[in-house]
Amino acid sequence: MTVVTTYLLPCLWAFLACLGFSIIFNMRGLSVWIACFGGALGWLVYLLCGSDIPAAFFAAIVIGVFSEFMARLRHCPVTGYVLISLLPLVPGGGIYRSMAFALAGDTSKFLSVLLNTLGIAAALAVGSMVSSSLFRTVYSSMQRAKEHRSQASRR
(Lines of atoms letter the chains of each structure in order from A and count residues from 1; the text may use other names and numbers.)
(Lines give C-alpha, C1' and ligand atoms only; values in the text may rest on other atoms or scores of the structure.)
Protein backbone atom coordinates (compact mmCIF):
# COMPACT_ATOMS: atom_id res chain seq x y z
CA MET A 1 0.00 0.00 0.00
CA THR A 2 2.87 2.40 0.66
CA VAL A 3 4.14 2.09 -2.93
CA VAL A 4 0.71 3.14 -4.15
CA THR A 5 0.49 6.16 -1.85
CA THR A 6 4.16 7.09 -2.20
CA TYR A 7 4.60 6.80 -5.96
CA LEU A 8 1.47 5.85 -7.89
CA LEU A 9 -1.03 8.39 -6.54
CA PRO A 10 1.29 11.43 -6.78
CA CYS A 11 2.09 10.46 -10.38
CA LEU A 12 -1.63 10.14 -11.09
CA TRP A 13 -2.23 13.63 -9.66
CA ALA A 14 0.61 15.01 -11.79
CA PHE A 15 -0.93 13.31 -14.83
CA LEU A 16 -4.30 14.91 -14.07
CA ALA A 17 -2.73 18.33 -13.48
CA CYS A 18 -1.04 18.08 -16.87
CA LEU A 19 -4.37 17.10 -18.38
CA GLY A 20 -5.91 20.33 -17.12
CA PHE A 21 -3.04 22.42 -18.45
CA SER A 22 -3.10 20.67 -21.81
CA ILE A 23 -6.66 21.90 -22.23
CA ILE A 24 -5.53 25.43 -21.40
CA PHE A 25 -2.64 25.14 -23.89
CA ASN A 26 -5.10 23.90 -26.54
CA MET A 27 -3.40 20.59 -27.24
CA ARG A 28 -5.32 17.97 -29.16
CA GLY A 29 -5.46 14.21 -29.60
CA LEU A 30 -2.61 11.93 -28.65
CA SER A 31 -0.36 14.89 -27.81
CA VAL A 32 -2.42 15.51 -24.67
CA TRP A 33 -1.79 12.02 -23.35
CA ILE A 34 1.90 12.11 -24.25
CA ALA A 35 2.40 15.40 -22.40
CA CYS A 36 0.46 14.07 -19.40
CA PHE A 37 2.57 10.92 -19.34
CA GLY A 38 5.68 13.11 -19.46
CA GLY A 39 4.46 15.00 -16.40
CA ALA A 40 3.79 11.77 -14.51
CA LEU A 41 7.19 10.41 -15.56
CA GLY A 42 8.92 13.58 -14.40
CA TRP A 43 7.12 13.45 -11.07
CA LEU A 44 8.15 9.80 -10.61
CA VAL A 45 11.80 10.69 -11.22
CA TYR A 46 11.44 13.61 -8.79
CA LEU A 47 10.06 11.29 -6.11
CA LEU A 48 12.73 8.64 -6.68
CA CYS A 49 15.64 11.10 -6.48
CA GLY A 50 14.83 12.40 -2.99
CA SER A 51 16.44 15.80 -2.42
CA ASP A 52 14.61 18.81 -3.88
CA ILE A 53 17.12 20.53 -6.15
CA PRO A 54 18.90 17.45 -7.61
CA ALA A 55 15.54 15.73 -8.00
CA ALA A 56 14.18 18.69 -9.97
CA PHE A 57 17.31 18.69 -12.15
CA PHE A 58 17.10 14.98 -13.00
CA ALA A 59 13.34 15.14 -13.52
CA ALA A 60 13.81 18.05 -15.94
CA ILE A 61 16.44 16.06 -17.85
CA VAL A 62 14.13 13.06 -18.15
CA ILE A 63 11.22 15.28 -19.22
CA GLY A 64 13.40 17.08 -21.75
CA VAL A 65 14.71 13.88 -23.35
CA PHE A 66 11.24 12.32 -23.36
CA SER A 67 9.72 15.45 -24.93
CA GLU A 68 12.43 15.75 -27.58
CA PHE A 69 12.05 12.08 -28.49
CA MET A 70 8.25 12.25 -28.69
CA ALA A 71 8.36 15.47 -30.70
CA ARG A 72 10.68 13.85 -33.25
CA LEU A 73 8.57 10.71 -33.32
CA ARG A 74 5.30 12.59 -33.86
CA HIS A 75 6.71 15.49 -35.96
CA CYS A 76 5.33 18.06 -33.47
CA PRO A 77 6.93 21.03 -31.70
CA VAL A 78 8.73 20.03 -28.52
CA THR A 79 7.63 23.16 -26.64
CA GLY A 80 4.14 21.94 -25.82
CA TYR A 81 5.38 18.66 -24.41
CA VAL A 82 8.09 20.28 -22.29
CA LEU A 83 5.92 23.09 -20.91
CA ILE A 84 3.04 20.87 -19.89
CA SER A 85 5.25 18.11 -18.50
CA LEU A 86 7.28 20.54 -16.36
CA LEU A 87 4.27 22.27 -14.83
CA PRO A 88 3.77 19.84 -11.90
CA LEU A 89 7.38 20.48 -10.85
CA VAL A 90 7.12 24.27 -10.77
CA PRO A 91 7.70 25.35 -7.14
CA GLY A 92 4.58 27.46 -6.67
CA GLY A 93 4.15 26.34 -3.06
CA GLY A 94 7.67 27.50 -2.24
CA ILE A 95 6.97 30.93 -3.70
CA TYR A 96 3.78 31.19 -1.65
CA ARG A 97 5.49 30.09 1.59
CA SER A 98 8.42 32.45 1.07
CA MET A 99 6.07 35.39 0.59
CA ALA A 100 4.07 34.35 3.65
CA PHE A 101 7.28 34.34 5.74
CA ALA A 102 8.26 37.72 4.27
CA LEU A 103 4.92 39.25 5.21
CA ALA A 104 5.12 37.71 8.68
CA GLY A 105 8.55 39.28 9.15
CA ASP A 106 10.43 35.99 9.57
CA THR A 107 13.51 36.88 7.53
CA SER A 108 15.51 33.71 8.11
CA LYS A 109 12.70 31.37 7.02
CA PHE A 110 11.89 33.69 4.11
CA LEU A 111 15.45 33.55 2.80
CA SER A 112 15.75 29.82 3.38
CA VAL A 113 12.54 28.95 1.54
CA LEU A 114 13.18 31.53 -1.20
CA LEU A 115 16.68 30.22 -1.95
CA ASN A 116 15.41 26.64 -2.04
CA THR A 117 12.59 27.69 -4.39
CA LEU A 118 14.97 29.57 -6.66
CA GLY A 119 17.29 26.55 -6.64
CA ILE A 120 14.46 24.28 -7.77
CA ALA A 121 13.44 26.72 -10.51
CA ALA A 122 17.05 27.03 -11.69
CA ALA A 123 17.45 23.23 -11.66
CA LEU A 124 14.36 22.88 -13.84
CA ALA A 125 15.64 25.47 -16.30
CA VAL A 126 19.19 24.09 -16.46
CA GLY A 127 17.98 20.49 -16.70
CA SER A 128 15.71 21.40 -19.60
CA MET A 129 18.48 23.24 -21.41
CA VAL A 130 21.05 20.50 -20.85
CA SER A 131 18.75 17.73 -22.02
CA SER A 132 17.63 19.68 -25.07
CA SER A 133 21.18 20.60 -26.06
CA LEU A 134 22.53 17.09 -25.57
CA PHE A 135 19.61 15.46 -27.35
CA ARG A 136 19.84 17.78 -30.34
CA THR A 137 23.61 17.29 -30.56
CA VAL A 138 23.37 13.50 -30.40
CA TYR A 139 20.37 13.40 -32.72
CA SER A 140 22.02 15.59 -35.37
CA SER A 141 25.19 13.48 -35.15
CA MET A 142 23.13 10.35 -35.67
CA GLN A 143 21.33 11.94 -38.63
CA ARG A 144 24.65 12.96 -40.24
CA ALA A 145 26.04 9.46 -39.74
CA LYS A 146 22.89 7.99 -41.25
CA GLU A 147 23.15 10.31 -44.27
CA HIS A 148 26.84 9.48 -44.64
CA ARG A 149 26.09 5.74 -44.61
CA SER A 150 23.30 6.15 -47.17
CA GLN A 151 25.57 8.19 -49.47
CA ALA A 152 28.32 5.60 -49.11
CA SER A 153 25.94 2.78 -49.99
CA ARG A 154 24.83 4.62 -53.16
CA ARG A 155 28.40 4.67 -54.49
The other form holds:
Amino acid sequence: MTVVTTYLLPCLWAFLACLGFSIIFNMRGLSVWIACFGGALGWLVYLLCGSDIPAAFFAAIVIGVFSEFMARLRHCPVTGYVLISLLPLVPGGGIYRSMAFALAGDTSKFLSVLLNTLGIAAALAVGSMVSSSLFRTVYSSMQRAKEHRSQASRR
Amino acid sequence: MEYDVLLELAADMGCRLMTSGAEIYRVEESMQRILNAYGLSSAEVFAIPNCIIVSVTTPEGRSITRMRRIAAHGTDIELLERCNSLCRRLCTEVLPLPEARALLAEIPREERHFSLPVLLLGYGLAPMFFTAMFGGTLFDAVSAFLIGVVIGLLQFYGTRLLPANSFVRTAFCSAVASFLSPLFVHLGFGAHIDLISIGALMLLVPGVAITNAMREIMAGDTISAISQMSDALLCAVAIALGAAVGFSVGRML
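Alternate state requested, the form predicted in complex with the partner chain (shown: the form predicted on its own):
After this comes the whole thing, all chains and molecules, with the earlier chain placed first.
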Protein backbone atom coordinates (compact mmCIF):
# COMPACT_ATOMS: atom_id res chain seq x y z
CA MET A 1 0.00 0.00 0.00
CA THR A 2 2.80 2.41 0.88
CA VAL A 3 4.44 1.67 -2.46
CA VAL A 4 1.26 2.76 -4.21
CA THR A 5 0.88 6.03 -2.29
CA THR A 6 4.55 7.02 -2.16
CA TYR A 7 5.65 6.00 -5.66
CA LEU A 8 2.90 4.97 -8.06
CA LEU A 9 0.29 7.66 -7.37
CA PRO A 10 2.71 10.60 -7.67
CA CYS A 11 3.93 9.15 -10.97
CA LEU A 12 0.35 8.89 -12.21
CA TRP A 13 -0.16 12.55 -11.24
CA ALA A 14 3.06 13.49 -13.03
CA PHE A 15 1.78 11.65 -16.11
CA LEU A 16 -1.52 13.56 -16.05
CA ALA A 17 0.19 16.91 -15.38
CA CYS A 18 2.39 16.32 -18.43
CA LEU A 19 -0.79 15.55 -20.37
CA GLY A 20 -2.05 19.04 -19.45
CA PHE A 21 1.20 20.57 -20.69
CA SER A 22 1.09 18.60 -23.93
CA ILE A 23 -2.26 20.29 -24.66
CA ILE A 24 -0.72 23.70 -23.93
CA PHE A 25 2.22 22.96 -26.26
CA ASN A 26 -0.11 21.67 -29.01
CA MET A 27 1.29 18.16 -29.13
CA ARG A 28 -0.63 15.43 -30.97
CA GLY A 29 -0.87 11.69 -31.45
CA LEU A 30 1.44 9.05 -30.04
CA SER A 31 4.05 11.68 -29.09
CA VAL A 32 1.79 12.83 -26.25
CA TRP A 33 1.82 9.45 -24.52
CA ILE A 34 5.58 9.06 -24.98
CA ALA A 35 6.26 12.49 -23.49
CA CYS A 36 3.88 11.88 -20.58
CA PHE A 37 5.42 8.48 -19.91
CA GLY A 38 8.83 10.15 -19.88
CA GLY A 39 7.56 12.62 -17.29
CA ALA A 40 6.25 9.81 -15.06
CA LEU A 41 9.47 7.82 -15.49
CA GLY A 42 11.58 10.84 -14.55
CA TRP A 43 9.51 11.49 -11.46
CA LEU A 44 9.78 7.81 -10.41
CA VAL A 45 13.57 7.98 -10.68
CA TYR A 46 13.57 11.26 -8.74
CA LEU A 47 11.52 9.69 -5.91
CA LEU A 48 13.57 6.47 -5.87
CA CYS A 49 16.86 8.37 -5.67
CA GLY A 50 15.77 10.38 -2.64
CA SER A 51 14.24 13.62 -3.99
CA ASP A 52 17.37 15.76 -3.76
CA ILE A 53 19.87 17.40 -6.10
CA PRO A 54 21.56 14.11 -7.17
CA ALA A 55 18.09 12.60 -7.68
CA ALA A 56 17.22 15.44 -10.09
CA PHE A 57 20.48 14.76 -11.91
CA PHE A 58 19.75 11.03 -12.36
CA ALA A 59 16.13 11.71 -13.34
CA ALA A 60 17.31 14.15 -16.01
CA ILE A 61 19.75 11.54 -17.33
CA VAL A 62 17.00 8.91 -17.60
CA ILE A 63 14.65 11.38 -19.30
CA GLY A 64 17.35 12.47 -21.73
CA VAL A 65 18.22 8.93 -22.81
CA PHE A 66 14.56 7.88 -23.03
CA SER A 67 13.61 10.92 -25.14
CA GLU A 68 16.57 10.65 -27.51
CA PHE A 69 15.84 6.95 -28.00
CA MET A 70 12.14 7.57 -28.71
CA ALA A 71 12.94 10.42 -31.10
CA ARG A 72 15.31 8.16 -33.10
CA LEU A 73 12.71 5.42 -33.13
CA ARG A 74 9.94 7.67 -34.44
CA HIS A 75 12.09 9.96 -36.67
CA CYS A 76 10.77 13.12 -35.08
CA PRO A 77 12.40 15.98 -33.16
CA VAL A 78 13.45 15.20 -29.60
CA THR A 79 12.55 18.75 -28.47
CA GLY A 80 8.96 18.07 -27.45
CA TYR A 81 9.74 14.92 -25.47
CA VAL A 82 12.50 16.52 -23.41
CA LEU A 83 10.58 19.75 -22.79
CA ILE A 84 7.47 18.04 -21.45
CA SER A 85 9.17 15.18 -19.58
CA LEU A 86 11.45 17.54 -17.65
CA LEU A 87 8.63 19.86 -16.52
CA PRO A 88 7.66 17.98 -13.30
CA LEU A 89 11.27 18.30 -12.13
CA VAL A 90 11.57 22.06 -12.67
CA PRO A 91 11.85 23.57 -9.17
CA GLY A 92 8.72 25.75 -9.09
CA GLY A 93 8.31 24.97 -5.40
CA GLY A 94 11.83 26.21 -4.69
CA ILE A 95 11.15 29.58 -6.32
CA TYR A 96 7.95 29.92 -4.33
CA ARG A 97 9.41 28.84 -0.97
CA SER A 98 12.49 31.04 -1.27
CA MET A 99 10.19 33.98 -2.05
CA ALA A 100 8.04 33.14 0.99
CA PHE A 101 11.12 33.03 3.27
CA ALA A 102 12.41 36.29 1.78
CA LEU A 103 9.06 37.94 2.55
CA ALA A 104 9.10 36.56 6.08
CA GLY A 105 12.56 38.07 6.56
CA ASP A 106 14.20 34.71 7.27
CA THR A 107 17.45 35.34 5.41
CA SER A 108 19.30 32.13 6.27
CA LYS A 109 16.39 29.88 5.23
CA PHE A 110 15.88 32.04 2.12
CA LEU A 111 19.49 31.60 1.07
CA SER A 112 19.58 27.85 1.70
CA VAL A 113 16.33 27.24 -0.22
CA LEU A 114 17.49 29.53 -3.04
CA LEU A 115 20.81 27.68 -3.33
CA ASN A 116 18.98 24.35 -3.31
CA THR A 117 16.67 25.60 -6.09
CA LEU A 118 19.60 26.75 -8.20
CA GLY A 119 21.30 23.40 -7.51
CA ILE A 120 18.29 21.45 -8.78
CA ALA A 121 18.06 23.63 -11.90
CA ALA A 122 21.76 23.09 -12.55
CA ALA A 123 21.45 19.33 -11.94
CA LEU A 124 18.60 19.11 -14.45
CA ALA A 125 20.56 21.12 -16.97
CA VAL A 126 23.77 19.14 -16.61
CA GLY A 127 21.92 15.81 -16.48
CA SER A 128 19.98 16.37 -19.69
CA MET A 129 23.11 17.77 -21.36
CA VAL A 130 25.30 14.81 -20.37
CA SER A 131 22.72 12.18 -21.33
CA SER A 132 22.00 13.62 -24.78
CA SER A 133 25.68 14.06 -25.60
CA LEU A 134 26.49 10.54 -24.41
CA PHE A 135 23.54 9.08 -26.28
CA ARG A 136 24.56 10.82 -29.50
CA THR A 137 28.14 9.62 -29.24
CA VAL A 138 27.19 6.01 -28.48
CA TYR A 139 24.39 5.97 -31.04
CA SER A 140 26.47 7.36 -33.90
CA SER A 141 29.34 4.96 -33.17
CA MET A 142 26.81 2.10 -33.09
CA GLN A 143 25.43 3.23 -36.46
CA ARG A 144 28.93 3.35 -37.88
CA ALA A 145 29.70 -0.16 -36.58
CA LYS A 146 26.45 -1.40 -38.14
CA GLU A 147 27.32 0.11 -41.54
CA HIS A 148 30.77 -1.37 -41.27
CA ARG A 149 29.36 -4.81 -40.57
CA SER A 150 26.84 -4.65 -43.44
CA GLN A 151 29.60 -3.55 -45.81
CA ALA A 152 31.82 -6.41 -44.61
CA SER A 153 29.05 -8.97 -45.10
CA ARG A 154 28.40 -7.66 -48.63
CA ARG A 155 32.04 -8.25 -49.50
CA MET B 1 17.50 28.21 -61.09
CA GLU B 2 15.72 30.98 -59.21
CA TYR B 3 17.96 31.48 -56.22
CA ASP B 4 15.78 34.25 -54.80
CA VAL B 5 12.88 31.83 -54.52
CA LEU B 6 15.10 29.14 -53.01
CA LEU B 7 16.46 31.57 -50.42
CA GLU B 8 12.92 32.67 -49.61
CA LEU B 9 11.93 29.02 -49.12
CA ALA B 10 14.83 28.36 -46.76
CA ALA B 11 14.18 31.55 -44.80
CA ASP B 12 10.47 30.71 -44.52
CA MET B 13 11.30 27.24 -43.26
CA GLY B 14 13.73 28.64 -40.68
CA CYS B 15 11.18 31.19 -39.57
CA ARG B 16 8.47 28.54 -39.10
CA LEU B 17 10.82 26.24 -37.20
CA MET B 18 11.97 29.04 -34.93
CA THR B 19 8.42 30.17 -34.08
CA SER B 20 7.53 26.57 -33.23
CA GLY B 21 10.20 26.60 -30.51
CA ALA B 22 12.93 24.55 -32.23
CA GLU B 23 16.52 24.78 -31.00
CA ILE B 24 18.95 27.03 -32.87
CA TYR B 25 21.03 24.15 -34.22
CA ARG B 26 17.91 22.50 -35.66
CA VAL B 27 16.93 25.74 -37.43
CA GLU B 28 20.40 26.32 -38.82
CA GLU B 29 20.91 22.71 -39.84
CA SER B 30 17.51 22.43 -41.56
CA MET B 31 18.10 25.58 -43.62
CA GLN B 32 21.60 24.50 -44.53
CA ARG B 33 20.37 21.06 -45.60
CA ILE B 34 17.63 22.49 -47.80
CA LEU B 35 20.07 24.85 -49.51
CA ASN B 36 22.57 22.02 -49.99
CA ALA B 37 19.89 19.69 -51.37
CA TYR B 38 19.05 22.30 -54.01
CA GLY B 39 22.66 22.52 -55.01
CA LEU B 40 24.00 25.52 -53.10
CA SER B 41 26.99 24.25 -51.17
CA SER B 42 28.29 27.70 -50.20
CA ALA B 43 25.32 28.69 -48.04
CA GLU B 44 25.94 30.50 -44.75
CA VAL B 45 23.24 30.43 -42.13
CA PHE B 46 23.25 32.25 -38.81
CA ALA B 47 20.44 32.23 -36.29
CA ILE B 48 19.88 33.63 -32.82
CA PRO B 49 16.55 33.43 -30.95
CA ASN B 50 15.03 36.50 -32.64
CA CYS B 51 16.83 36.75 -35.96
CA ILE B 52 17.81 34.56 -38.92
CA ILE B 53 20.36 35.53 -41.57
CA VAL B 54 20.95 33.41 -44.70
CA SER B 55 23.48 34.34 -47.31
CA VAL B 56 24.41 32.46 -50.48
CA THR B 57 26.63 33.05 -53.48
CA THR B 58 25.10 31.85 -56.75
CA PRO B 59 27.29 29.99 -59.28
CA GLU B 60 27.36 33.22 -61.32
CA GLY B 61 29.10 34.93 -58.41
CA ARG B 62 26.18 37.08 -57.24
CA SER B 63 25.56 37.04 -53.51
CA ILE B 64 22.11 37.25 -52.02
CA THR B 65 21.21 37.71 -48.35
CA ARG B 66 17.93 37.41 -46.49
CA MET B 67 17.28 38.44 -42.94
CA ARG B 68 14.22 37.57 -40.90
CA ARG B 69 13.19 39.08 -37.58
CA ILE B 70 11.48 36.48 -35.38
CA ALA B 71 8.64 37.76 -33.22
CA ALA B 72 8.07 36.56 -29.67
CA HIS B 73 6.60 33.08 -29.78
CA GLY B 74 5.53 30.12 -27.69
CA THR B 75 6.05 26.40 -28.20
CA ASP B 76 4.08 24.51 -30.84
CA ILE B 77 5.20 20.90 -31.16
CA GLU B 78 2.72 20.08 -33.94
CA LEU B 79 4.16 22.85 -36.15
CA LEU B 80 7.69 21.70 -35.29
CA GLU B 81 7.01 18.08 -36.26
CA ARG B 82 5.32 19.07 -39.52
CA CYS B 83 8.12 21.44 -40.56
CA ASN B 84 10.69 18.82 -39.64
CA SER B 85 9.07 16.11 -41.77
CA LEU B 86 8.62 18.52 -44.71
CA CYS B 87 12.30 19.44 -44.41
CA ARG B 88 13.29 15.75 -44.48
CA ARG B 89 11.09 15.23 -47.52
CA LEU B 90 12.55 18.23 -49.39
CA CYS B 91 16.08 17.02 -48.74
CA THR B 92 15.45 13.53 -50.11
CA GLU B 93 13.00 14.23 -52.95
CA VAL B 94 14.15 17.77 -54.00
CA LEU B 95 10.69 18.82 -55.18
CA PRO B 96 10.36 21.69 -57.70
CA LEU B 97 10.55 25.06 -55.93
CA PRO B 98 6.95 26.24 -56.51
CA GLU B 99 5.63 22.93 -55.20
CA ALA B 100 7.92 23.09 -52.16
CA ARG B 101 6.80 26.64 -51.37
CA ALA B 102 3.14 25.65 -51.74
CA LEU B 103 3.67 22.73 -49.34
CA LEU B 104 5.34 25.01 -46.80
CA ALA B 105 2.57 27.61 -47.10
CA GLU B 106 0.06 24.82 -46.57
CA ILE B 107 1.41 23.88 -43.11
CA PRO B 108 -0.16 26.72 -41.06
CA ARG B 109 -3.47 26.18 -42.84
CA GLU B 110 -3.46 22.43 -42.28
CA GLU B 111 -2.20 22.64 -38.73
CA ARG B 112 -4.72 21.77 -36.05
CA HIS B 113 -5.07 23.90 -32.93
CA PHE B 114 -6.93 22.96 -29.80
CA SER B 115 -10.09 24.98 -29.22
CA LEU B 116 -10.14 27.39 -26.28
CA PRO B 117 -12.09 25.06 -23.92
CA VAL B 118 -9.63 22.20 -24.53
CA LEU B 119 -6.69 24.57 -24.09
CA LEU B 120 -8.16 25.80 -20.80
CA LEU B 121 -8.64 22.18 -19.74
CA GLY B 122 -4.90 21.72 -20.32
CA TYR B 123 -4.17 24.85 -18.27
CA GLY B 124 -6.33 23.41 -15.51
CA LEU B 125 -5.07 19.80 -15.60
CA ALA B 126 -1.38 20.68 -15.27
CA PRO B 127 -1.59 22.60 -11.94
CA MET B 128 -4.26 20.24 -10.65
CA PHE B 129 -2.02 17.19 -10.93
CA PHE B 130 1.14 19.03 -9.93
CA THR B 131 -0.60 19.94 -6.68
CA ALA B 132 -1.63 16.30 -6.25
CA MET B 133 1.91 15.18 -7.10
CA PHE B 134 3.41 17.41 -4.40
CA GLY B 135 1.03 15.87 -1.85
CA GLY B 136 -2.07 18.08 -1.95
CA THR B 137 -5.56 16.84 -1.08
CA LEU B 138 -8.46 16.50 -3.51
CA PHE B 139 -9.79 19.97 -2.68
CA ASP B 140 -6.32 21.48 -3.10
CA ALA B 141 -6.16 19.92 -6.56
CA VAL B 142 -9.59 21.26 -7.52
CA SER B 143 -8.74 24.81 -6.47
CA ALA B 144 -5.43 24.52 -8.37
CA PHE B 145 -7.49 23.49 -11.41
CA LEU B 146 -9.63 26.64 -11.11
CA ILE B 147 -6.57 28.88 -10.68
CA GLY B 148 -4.97 27.20 -13.69
CA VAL B 149 -8.02 28.00 -15.81
CA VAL B 150 -7.79 31.65 -14.70
CA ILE B 151 -4.09 31.74 -15.64
CA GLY B 152 -4.96 30.18 -19.00
CA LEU B 153 -7.53 32.90 -19.66
CA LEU B 154 -5.00 35.56 -18.66
CA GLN B 155 -2.38 34.06 -20.97
CA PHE B 156 -4.86 33.79 -23.83
CA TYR B 157 -6.39 37.26 -23.57
CA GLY B 158 -3.41 38.76 -21.75
CA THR B 159 -1.69 39.97 -24.90
CA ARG B 160 -4.70 42.21 -25.54
CA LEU B 161 -5.39 43.21 -21.93
CA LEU B 162 -1.76 43.72 -20.95
CA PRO B 163 0.12 44.74 -24.08
CA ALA B 164 3.28 45.17 -22.01
CA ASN B 165 6.20 42.72 -22.18
CA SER B 166 6.16 39.13 -21.02
CA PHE B 167 7.89 40.07 -17.74
CA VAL B 168 4.90 42.15 -16.62
CA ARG B 169 2.47 39.51 -17.86
CA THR B 170 4.24 36.71 -15.97
CA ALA B 171 4.42 38.82 -12.81
CA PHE B 172 0.71 39.62 -13.11
CA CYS B 173 -0.28 35.97 -13.62
CA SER B 174 1.90 34.94 -10.69
CA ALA B 175 0.33 37.65 -8.49
CA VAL B 176 -3.18 36.48 -9.42
CA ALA B 177 -2.29 32.83 -8.72
CA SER B 178 -0.76 33.51 -5.34
CA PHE B 179 -3.62 35.84 -4.40
CA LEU B 180 -6.29 33.30 -5.36
CA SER B 181 -4.82 30.37 -3.43
CA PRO B 182 -5.10 31.98 0.06
CA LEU B 183 -8.56 33.16 -1.03
CA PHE B 184 -9.68 29.62 -1.87
CA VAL B 185 -8.25 28.28 1.38
CA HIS B 186 -9.94 31.13 3.26
CA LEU B 187 -13.26 30.14 1.68
CA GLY B 188 -12.67 26.60 2.97
CA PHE B 189 -11.76 25.16 -0.39
CA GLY B 190 -8.49 23.28 0.03
CA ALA B 191 -6.09 23.27 2.95
CA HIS B 192 -2.51 23.93 1.76
CA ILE B 193 -1.88 27.45 0.46
CA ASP B 194 1.71 26.62 -0.54
CA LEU B 195 0.88 23.43 -2.49
CA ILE B 196 -1.91 25.13 -4.45
CA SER B 197 0.31 28.11 -5.28
CA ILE B 198 3.24 25.93 -6.33
CA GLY B 199 1.01 23.81 -8.57
CA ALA B 200 -0.39 26.91 -10.25
CA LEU B 201 3.03 28.57 -10.58
CA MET B 202 4.35 25.49 -12.43
CA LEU B 203 2.45 26.89 -15.42
CA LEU B 204 4.65 29.99 -15.41
CA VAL B 205 7.97 28.45 -14.36
CA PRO B 206 10.65 28.85 -17.07
CA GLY B 207 11.19 25.12 -17.60
CA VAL B 208 11.21 25.46 -21.37
CA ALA B 209 13.74 28.29 -21.31
CA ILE B 210 16.12 26.41 -18.97
CA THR B 211 15.93 23.21 -21.03
CA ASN B 212 16.39 25.07 -24.30
CA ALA B 213 19.32 27.08 -22.96
CA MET B 214 21.09 23.85 -22.00
CA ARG B 215 20.43 22.34 -25.40
CA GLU B 216 21.90 25.45 -27.05
CA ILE B 217 25.05 25.21 -24.92
CA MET B 218 25.36 21.55 -25.85
CA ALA B 219 25.17 22.47 -29.52
CA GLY B 220 27.74 25.25 -29.10
CA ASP B 221 25.39 28.23 -29.67
CA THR B 222 26.59 30.23 -26.69
CA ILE B 223 24.95 33.56 -27.61
CA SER B 224 21.54 31.92 -27.91
CA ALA B 225 22.14 30.00 -24.69
CA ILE B 226 22.97 33.19 -22.80
CA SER B 227 19.89 34.95 -24.09
CA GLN B 228 17.64 31.98 -23.20
CA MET B 229 19.25 31.74 -19.76
CA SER B 230 18.69 35.43 -19.00
CA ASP B 231 15.12 34.92 -20.19
CA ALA B 232 14.73 32.09 -17.67
CA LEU B 233 16.22 34.17 -14.84
CA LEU B 234 14.01 37.17 -15.64
CA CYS B 235 10.99 34.89 -15.71
CA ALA B 236 11.88 33.42 -12.31
CA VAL B 237 12.31 36.94 -10.87
CA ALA B 238 8.95 37.96 -12.35
CA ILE B 239 7.28 34.94 -10.73
CA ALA B 240 8.86 35.69 -7.36
CA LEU B 241 7.94 39.41 -7.53
CA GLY B 242 4.36 38.71 -8.56
CA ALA B 243 3.99 35.98 -5.97
CA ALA B 244 5.32 38.32 -3.28
CA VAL B 245 2.65 40.93 -4.13
CA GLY B 246 -0.19 38.42 -4.43
CA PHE B 247 0.86 36.57 -1.29
CA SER B 248 0.99 39.76 0.81
CA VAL B 249 -2.42 40.91 -0.39
CA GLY B 250 -3.87 37.39 0.07
CA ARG B 251 -2.55 37.19 3.64
CA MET B 252 -4.53 40.31 4.62
CA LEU B 253 -7.80 38.36 4.14
